[in-house]
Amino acid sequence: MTPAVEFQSVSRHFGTVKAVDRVDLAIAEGAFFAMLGPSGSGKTTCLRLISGFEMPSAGTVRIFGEDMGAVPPNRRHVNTVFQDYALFPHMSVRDNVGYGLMVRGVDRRARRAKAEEMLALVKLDGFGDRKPAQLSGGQRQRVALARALVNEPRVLLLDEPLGALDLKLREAMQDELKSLQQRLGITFVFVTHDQGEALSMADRVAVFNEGRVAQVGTPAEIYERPATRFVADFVGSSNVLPPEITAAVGGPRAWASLRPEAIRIASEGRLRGIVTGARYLGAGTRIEVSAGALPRTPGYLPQDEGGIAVLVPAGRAVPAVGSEVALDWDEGALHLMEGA
């Protein structure tokens, strides 16, 4: 099946800086495709290049199996949100959603129809005669998406649209935005820097990470089998062992994840060492486990590789601070790392 989108060897440079790097990537139509990386990791330049904003500096960009190289960003199946929502402050939200159709020649009384069928989509029947300035963050949020949803896209892009929000209401948004991209079927592709919003909204993610994809996979493929260090540590702060340590453990030398969660207190263990901080999530205790002053033998943790992060689940005894501690885990939880 054709992708909805393609990069074939995609690099886009701005002078000795190269924002994107050789990016392969393909993007199932229907998906809900996440862009994952920190700031300044090519995730937002890729978005512009699909969107026809910026043009590649080598390589190919295809939507539908249709080279973008001459294709002007107007002439795109394409529409994208920002964080910013980018609203005319003084139109109505009517008006606001129905301006692409506008542009288009659509004439008033079917402008205003389409516009209110966006709006009930997003749940703001009743909102057209207001402005944005009388609208919360999460209402103004809808308007732009009911907006980038009026003139059909096939590909709907979204850049950082939750940035702006409080966490209660970024947590509501991620729950409507993954129901309204199942009920319209058509492509998402989400760029953000929170790996909680990519992992639990989007049926794939690309980790970005200077210029080039780390690695694509499903949100579990990319939690519990990390490719490289880099996506280990971003992508939920996982434990990276070095090879010394997965050695001592009974593992191949080789650089290893272990995530917080999969680590327990035992009476005995495969590793020894003391508690040298704890803090409360709700939902459990992480606590920070070193070597402190114990002696370098095999099956202690070396003091200079630094500490092993456990999470003590909500209602499991809290070792205290300065106590000594085995930690165990099942098997098949340590994931070797190929790459560094």
Given for the second form:
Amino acid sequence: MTPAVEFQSVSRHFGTVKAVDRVDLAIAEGAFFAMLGPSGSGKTTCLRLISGFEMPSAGTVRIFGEDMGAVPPNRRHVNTVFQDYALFPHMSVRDNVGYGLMVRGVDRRARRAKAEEMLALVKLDGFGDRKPAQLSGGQRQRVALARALVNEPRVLLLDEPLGALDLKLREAMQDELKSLQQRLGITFVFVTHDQGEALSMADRVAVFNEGRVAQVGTPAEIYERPATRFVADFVGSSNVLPPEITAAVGGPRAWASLRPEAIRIASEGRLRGIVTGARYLGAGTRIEVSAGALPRTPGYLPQDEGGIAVLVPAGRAVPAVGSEVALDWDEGALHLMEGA
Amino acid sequence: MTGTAAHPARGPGDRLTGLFWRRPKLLTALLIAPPLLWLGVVYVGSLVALLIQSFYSIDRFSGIVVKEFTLRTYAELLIPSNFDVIVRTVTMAAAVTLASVVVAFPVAFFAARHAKGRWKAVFYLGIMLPLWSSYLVKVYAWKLILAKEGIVTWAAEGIGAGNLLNAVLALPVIGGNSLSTSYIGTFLVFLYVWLPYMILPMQASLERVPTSMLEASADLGAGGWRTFRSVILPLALPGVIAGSIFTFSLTLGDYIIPQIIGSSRFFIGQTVYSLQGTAGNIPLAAAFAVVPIAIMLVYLTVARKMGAFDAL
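Now that we've seen the form predicted alone, could you pull up the form predicted in complex with the partner chain?
Next comes the full complex, and the chain you just saw is listed first.
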């Protein structure tokens, strides 16, 4: 099947800065695809390469197999929900939603009906006469969504769609976006720097770092089997173990990742250390275990290598700061990574 | 425990700061009182005096101002010779304003959306530089440029467009003996002199339109012309209106340019000048002076009704 969006060795350079560097990517039709990465990692530039607001310096961007090299944004069957929503302040909500239809020459009545239908879809019935300035942030977001969806795009692009919303609203919108995508079956591509958002909403995630794709996979793959140290570090709060510690706990001399929740406090364990800090998180307590002033003895955490984070689930006894603990985990929990 | 929760006041400055902190409105009042006095008393006061004068009339025989309320002076504005002056001035002001919008827009758009760093400085310098030199010098310079022996005629003949220039000058009403003695000349100089006043507010309003707004329009399928009409222009309209207030009212009131360049027919400004001077007809001069004010009020009301300030 032809992918909805395909990047073939795409680069985008700004002067000497390689914002996007030889990226290959295939986004399947109907996917909820997340581009995850820190700011400046090239994810937004990739989104803009799909919408057409950036031109590749090299490589090819295809949408449903068609080379987009000479197709300007207004002729791409793709719509965007902008980070700042970019609603037209001088138009009513209804005219904003109907803008794409007006451009295509749909008559006023049909436009109105379709706009109302879209507003109902995003649960904003009856808001058509208002101006964007009279709406809350969450409502504006829904208008931006309706305005993009009214054109029945083949791919919907969302640039940090929930970035400006507060936590509660963000979680509600996450569920809503997810169910909307499943109902409409449109390919969604969204950019975010929030790994929780990417993991909970997307069915595939591409992790960006310094203009390159570090890993593409399902949220579970990304989270449980990070391909590189960067991914392990950025996605979730995995412990990234340097080769020395991996070797000290019985593995090969290689970088490895170990999730805090996979580690148990036990009486006998693979590694011993001193609790040097604790942070209460509600659903558990995250403690920091390091070598402290312990002697350099096999079986203890090596000195000068930083600590290991352990998540003690709520209800379990939390060891006091300063006490010595033994850490244990299942055989498969230690995940080895590529050198980088 | 020793020490207090607050430092003692260190002098009159601290005490004054404290006073302003307790009564924030006091500071505001002190700050705006002088300009308010200036504007309120001197400016609005003289405007009211002007308005009152326009309701007086002049005794035809003695030439003395009769201080009785009458609309007779306003009726005099409707005499063909007076009314022609008004029509001529308003038409000129409207033409200058429209042309300024057309000429200023690309410049303002470039400056607001594309010029960065050094280019932006060049832009501001280019716009402001003419404003630093004397207005009279510029007008006389234009007189030379537009004169029959001037560079425009010379250049037109040089490129073989001399006949075209003559054809334009042969047009009724706007034509004339040479560019410097025709309405076209007056128009060109007005356009040149007031253009910065259109570019600057336009540029300011265009700069406030976020790029994402233009991208959203393109994203929704709009081509350049549609984006210009439906997004850029409505959002830039407050700036266009602000600029047009300048170009329109400055043209309405000017009496030097039409005196130096153009046909010898009077504009409102020249009429006011001669009425209050040699003719000594202060009431009619005042009535003439009220015309631009009334026109501007109507203009702003219409602009507001049309939603020109909705995007503010």
